[in-house]
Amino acid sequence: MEKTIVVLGCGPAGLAASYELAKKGRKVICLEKDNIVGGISRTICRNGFRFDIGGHRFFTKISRVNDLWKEVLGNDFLIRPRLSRIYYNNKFFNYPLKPVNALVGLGFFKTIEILGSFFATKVKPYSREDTFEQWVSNRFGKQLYQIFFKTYTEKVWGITCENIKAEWAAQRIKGLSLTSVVKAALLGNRKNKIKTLIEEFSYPRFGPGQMYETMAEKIKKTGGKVLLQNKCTKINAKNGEIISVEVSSKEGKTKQIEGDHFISSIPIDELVLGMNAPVPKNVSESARKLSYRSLLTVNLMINRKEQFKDTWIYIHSPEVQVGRIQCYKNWSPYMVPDKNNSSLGLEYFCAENDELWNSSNEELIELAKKEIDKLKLARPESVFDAFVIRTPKTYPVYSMDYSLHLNTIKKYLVKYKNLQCIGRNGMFKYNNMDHSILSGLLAVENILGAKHNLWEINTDNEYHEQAKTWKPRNL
């Protein structure tokens, strides 16, 4: 009999798996609780303006992922220049670092102090690299860590850098050090293509949502099912296998969807706590102890042309709450309907149900207007429309004890032989889009007989930023 594969979540990972299965003629059902596909990589449209949720670069060294992107969008997959800067102490600093710009911005004596701190760290580094602070300081020196890493990182995560595992830094900025930054600034970044320093990237003409909306349409055209507004509320298991999931529609109606294989990209804590089977107490407790950061995006539509060329700006100044600002027209000119208009997305990192999260939309819009004025990026009166997007569980938090809880959960889930976890939230791993998509593609190969260990994706630090090729090792 034809086997049914049920995929939970229509983000990049879930859709990539469903797309691959549909192409191979497999019976696939992809379930999504939202009314739009793409997960945190979706695109929101309002009066002809298009808004990304956080800014999603399409850059990868994984050829099959790049081929997939090109296959889906063709000529609508654009090559775009990248310009990003750091705003600190009322000044803009180029990122990647430009030595003259940094020298002028910081001043001669501060630059000498930074270099002295860097060489002092090389002579006497931290003997252990358990925390984000230790990992970054050993590569940049304590002074540069304080200036360009500490404030922004603590805005993002809501905890001190001493309580963030070094694993996060190793995973996200491997290959980046003061030496590599200066080298890239003086000699270029062509040889190793350190991800953090790339100067161009691909981007869908109408935002990342175009990629995943097109993928969803192609899944349906090849016989697969993509069911929106169907939230998975219960996972039914028997004899070491998942046998069905219970889903609830927006009308509140429930139904059972049976399957032979299940691929989950929904938050791993929700997967565990939704199990309709005996779950050991230590496993459920571990699921409840995993924490996330959520994202508030205040999107502003402005009645004049863009005032700067940045694709995005990191805000390191502690006097404002905004953490990063996206300039969507510079990602793609097609993100705005009129060349005489522009738009900004102000990103506020918070915890679900904290004071910022619970602020009214009107309060958040007023806050955003005040902060763009304070940063001298735009005048509040130039904003003619605005709205707020709340995105829960955007970033898995790498707290000092998170790996203990995650390992407990992984040991429990491995007993379900027909279940695989993929994607950022499905694996509680701060993956890029390409790593999430790769996990979906390899999950399909596992169903067809391979034995890839999906948990190895994005743990090989050499691959993450420097190696040219990478192959998954088997279980």
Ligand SMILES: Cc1cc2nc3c(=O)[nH]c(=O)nc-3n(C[C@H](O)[C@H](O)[C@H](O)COP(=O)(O)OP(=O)(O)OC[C@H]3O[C@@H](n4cnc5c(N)ncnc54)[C@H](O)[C@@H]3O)c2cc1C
Given for the second form:
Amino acid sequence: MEKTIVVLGCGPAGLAASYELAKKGRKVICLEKDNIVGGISRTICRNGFRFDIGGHRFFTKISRVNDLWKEVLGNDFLIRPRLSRIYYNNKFFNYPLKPVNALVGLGFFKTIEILGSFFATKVKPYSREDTFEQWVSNRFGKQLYQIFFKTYTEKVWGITCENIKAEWAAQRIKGLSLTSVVKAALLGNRKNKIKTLIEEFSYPRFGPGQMYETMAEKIKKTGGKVLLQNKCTKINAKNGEIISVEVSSKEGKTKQIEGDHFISSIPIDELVLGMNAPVPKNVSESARKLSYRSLLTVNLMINRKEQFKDTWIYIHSPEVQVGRIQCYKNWSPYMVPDKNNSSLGLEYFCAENDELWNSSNEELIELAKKEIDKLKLARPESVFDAFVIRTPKTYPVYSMDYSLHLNTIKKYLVKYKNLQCIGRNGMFKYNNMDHSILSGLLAVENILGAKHNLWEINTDNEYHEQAKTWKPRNL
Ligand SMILES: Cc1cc2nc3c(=O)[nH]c(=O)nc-3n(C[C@H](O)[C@H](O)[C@H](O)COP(=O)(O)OP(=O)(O)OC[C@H]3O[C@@H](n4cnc5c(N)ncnc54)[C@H](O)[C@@H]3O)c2cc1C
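Beyond the form predicted on its own, can we have the form predicted in complex with the ligand?
And the full complex, kicking off with our chain again.
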């Protein structure tokens, strides 16, 4: 009998799995709670303007992900130059660092202080590297850590850097140190490419959503089902197997969808808490202890041709709440309907249901206008339309005890042989699109007989090691 595979979530991971399955002629049903596919990598369209959730660079060292992207979208990619500066203390700093710009911005005496603190740390580094603060200070010195890492990182995570695991830094900024940054600044970043400093990347003409909308269309064309506004609310298990999921539609109607295999990219804590089967108390407690950061994007449409040349700007200054500002026209000129206009996305990192999250849209738009004025990036009166996107659970928080809780959950879930967890929140892993997609592709291979341990997809080593062989490809 033909087996049915049920995939939970239509983000990059769930769609990649469904795409592979449909291509292989398997019976696949992909369920999505939202009314649009793409998950965190979706693109929202408003009156001809397109908005990314943050900004999604397409780059990967995993050739099968590259091949998949190319297969889906053909040549509908642009190669974009990256220009991103840091705003701190009323000044802009080039990123990657440019020595003259940094020297002028920081001043001679501060630069001496920074170098002094760098050499002091080299002589007497932290003996342990458990926290983000220790990891970064050992590579950059305490002064640079304070200026260029602490404020922004704390805005993103909402907790102090002493409470963030070093693992996050190791995953995201591996290969980066003051020496490597200065080397790259002096010698160019060509020979010794540092991934976080990559100057070019690919981007779909109409934003990342174009990739995932096209993928969903192709799944449907090859016989797969993509069901939007179908939220998975319960996972029914019997005798150590998942037998079906309960989904609730927009109208509140529920139905059961049966399957032989289940691939889940929904947040792992929600999966556990949604189990319609006995869940040991310590497992459900661990699920409740996993936490996330969420993202509010205030999108402003502006009646000016150009705001600035950056694709995005990191806002380190603690006197404003915004953490990063995207200029979507610089990602792709096709993101705006009219070249005389532009648009900005102001990213506010917050916790679901904190004060900022609970502010009204009007309050958030006013805040965003005030802050772009304060930063002298645009005049508030040039804004002719604005709206807010709330995206919960955008960042799994690597708190000091998260791995204990995740391991407890993994040990419990492993007993369900026909269930696989994939993706960013599905595995509670700080994945970019490529590793999320890879987990989806490997889950499909497992269904076909392979024995991959998806938890071993090594984001750390693959991801940010110095990418000597990497170069942007015209996908
Ligand atoms: C600000 C920001 C910038 C980023 N920039 C980049 C970048 O430059 N390059 C890059 O490669 N990556 C980037 N990423 C990461 C990228 O967004 C994620 O890696 C990717 O979207 C993860 O895909 P996923 O399918 O695992 O999860 P998601 O994108 O989270 O998709 C999961 C899907 O499951 C659905 N879902 C959840 N619960 C249920 C339920 N109960 N029932 C049914 N459906 C459900 C969700 O609605 C969602 O559609 C960025 C992320 C953020 C937050």
